[in-house]
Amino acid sequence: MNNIKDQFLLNPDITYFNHGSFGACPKPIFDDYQRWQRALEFEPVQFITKKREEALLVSKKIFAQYVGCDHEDFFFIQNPTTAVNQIVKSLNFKSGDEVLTTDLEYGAMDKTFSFYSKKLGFVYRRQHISLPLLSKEQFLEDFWKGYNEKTRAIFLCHCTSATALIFPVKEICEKAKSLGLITIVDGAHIPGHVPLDLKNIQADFYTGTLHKWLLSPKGCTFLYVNENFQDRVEPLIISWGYEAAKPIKTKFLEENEQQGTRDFSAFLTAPAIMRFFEENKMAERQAACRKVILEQYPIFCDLLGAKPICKLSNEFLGQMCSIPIKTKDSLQLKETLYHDHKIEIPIMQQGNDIYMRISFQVYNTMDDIEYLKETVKKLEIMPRATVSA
């Protein structure tokens, strides 16, 4: 199968594994934003007032397709971050509550979660997950130990970001609601990279990005949240959708999609990007792509004296992987590779440990990989890494 990198935008003479933290959009797909764009600035009011609804509906039951739940239930959004801040203020945590996490959420998250945490008075409880993660049932006691009678709710990300790891959210959901409680999930990482069926997870609360691996513009998320907690949503702007004249969706809709003039042309993409992903034969390409991590990623624990935090296997990877590392300099590291040698790489920081994360996406070749190794070897990441207990 043919490389499609120069469907791509990227830079050519940057070696690209850095697509988990913003993505990358095809030409096709935003050719297609553009179009919307100019649609919206050829007539403004038309489109605004009476056009734009239109187009919303169609990408929206075009994506509700893609991941199993109804167009009504959800709404899009600029990034996760911003869904999350919205779900926390609805919520209304008191005093006592706790809301059980892990340790190695992302980092944005952690601090939307600390800030109200201080300013309401409950507890967010970062649960320690121990690596190398070998087993849902691991993983599962080790969450569970984190649970009390003050515990409220859960969160937790369905990807994670610096560790690249996939968590069982549906065994965690389907506990949860056994126990009475609510369930918010981070998918940033997941609509197109891993597939993601929202009816079978059965979450309370659900956000994914778009724009990550699902090929968007930047700036495209999606908030999924139950019929029976939509109620409860307060919109983070309140405009014209507040207490409508003349309402032609439900609240939840309303106060959430009518929030001032706004450039919305990302989320009106969605056909565009089905097409792309039907006409590239995206899933074989990425069933192609999530095999060369199971293969590389050992070679590259052992190149940098390291072992893998997961059992290598799809039920825990899926495009990336993350190898722990010792370094002086993390951010000098970062800098190194992408000045001195022209490779966009993420070395991150989770707790006191350090990974370098690689993303492998159809644009990426083995030559890629191969280059990464020698700039690696060259580099002399010592002494031998070790993950915290």
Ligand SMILES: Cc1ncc(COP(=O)(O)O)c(C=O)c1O
The other form holds:
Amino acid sequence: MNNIKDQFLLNPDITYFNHGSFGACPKPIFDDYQRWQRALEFEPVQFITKKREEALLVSKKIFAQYVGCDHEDFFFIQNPTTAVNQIVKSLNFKSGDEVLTTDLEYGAMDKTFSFYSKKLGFVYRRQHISLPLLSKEQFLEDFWKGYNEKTRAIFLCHCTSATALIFPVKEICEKAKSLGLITIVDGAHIPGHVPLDLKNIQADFYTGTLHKWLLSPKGCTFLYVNENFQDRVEPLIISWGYEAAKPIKTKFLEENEQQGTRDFSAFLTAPAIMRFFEENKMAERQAACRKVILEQYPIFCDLLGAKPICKLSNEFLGQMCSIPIKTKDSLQLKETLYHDHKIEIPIMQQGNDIYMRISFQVYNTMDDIEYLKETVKKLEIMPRATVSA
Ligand SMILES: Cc1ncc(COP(=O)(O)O)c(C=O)c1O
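Please give the corresponding structure for the form predicted together with this ligand, as opposed to the form predicted on its own shown earlier.
Once more the chain from above appears, this time first in line as the rest of the complex follows.
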């Protein structure tokens, strides 16, 4: 199949292995985004007060079908950190409560929970997950060791950031429900990357981006809330949607979709995204990318004297893999890769461990992979056979 890098706006001089951090938007989707921005500027009043609502509904219905939920059960928001802040602020955990999580979570979420746990006096319990991750059962056993009679909620990501591991969130949510716990999932990396069926996962709260693997313009994330919890979700910004004089939607949507004057253009691009995915046979291309990750992960680990941090299976790996490395200066290593070798790749820290994370997206080629291998061979990256116990 032909490569479609020229459909993206990415700098052609850079070998780009970091789709995971901020995605990358293809030209047709970006054009659609700008078309909405122009439509707004053409008739600001008509657009914001009428046309935007119609376009938002179309976009939401298409997206809802894609992720397996009702279009009234979510709203678009700028990023997952904002979504998680809103959830934690709304749930009013108190002294004596515990929120159970893992020690492999995304830093901004850890900070959010730490902030509120200090402010409100609840315990944010970061349960250690042992690596390598070899089975779902092993994960479940590790995770539930952190449970006790004070646990009120569980929070975890569906796919981790620095370690790029897919977690068995369906099984976690199932058990959490049976224990009467609130379930909050950070699925930032999931839409467009790993099949998602919200009805099947049954989380109470689930957030995920469109601007990473669904290739939307930046600032496009969704926050799904199970209808049983929608009354408890307080809007981060109080605006006209609060006690709306003439509500046209549910209270949940009125309050969260009316937040003062904002640019909704990125939220309106779901139809263009779906068109792009279909026209470019993205499913087929991405299946090939996943195969490359499974094949190349052990090769890169060997090259760097490391061991994979999970079983080589699509159960735990999608289009990313993380190699534990040891380096004198991780910031310097990242700078050298970019400035001297024109490779954009993240070197990330999780706890005491440092990882080089490879994202392999549809615009990457096997030549890119060979170039990365040749480059890392030359650099001062020391063997790191194991991760922290
Ligand atoms: C697990 C996880 N959550 C959330 C995010 C992004 O959140 P934000 O854009 O709000 O920083 C990322 C980004 O890499 C992530 O890996």
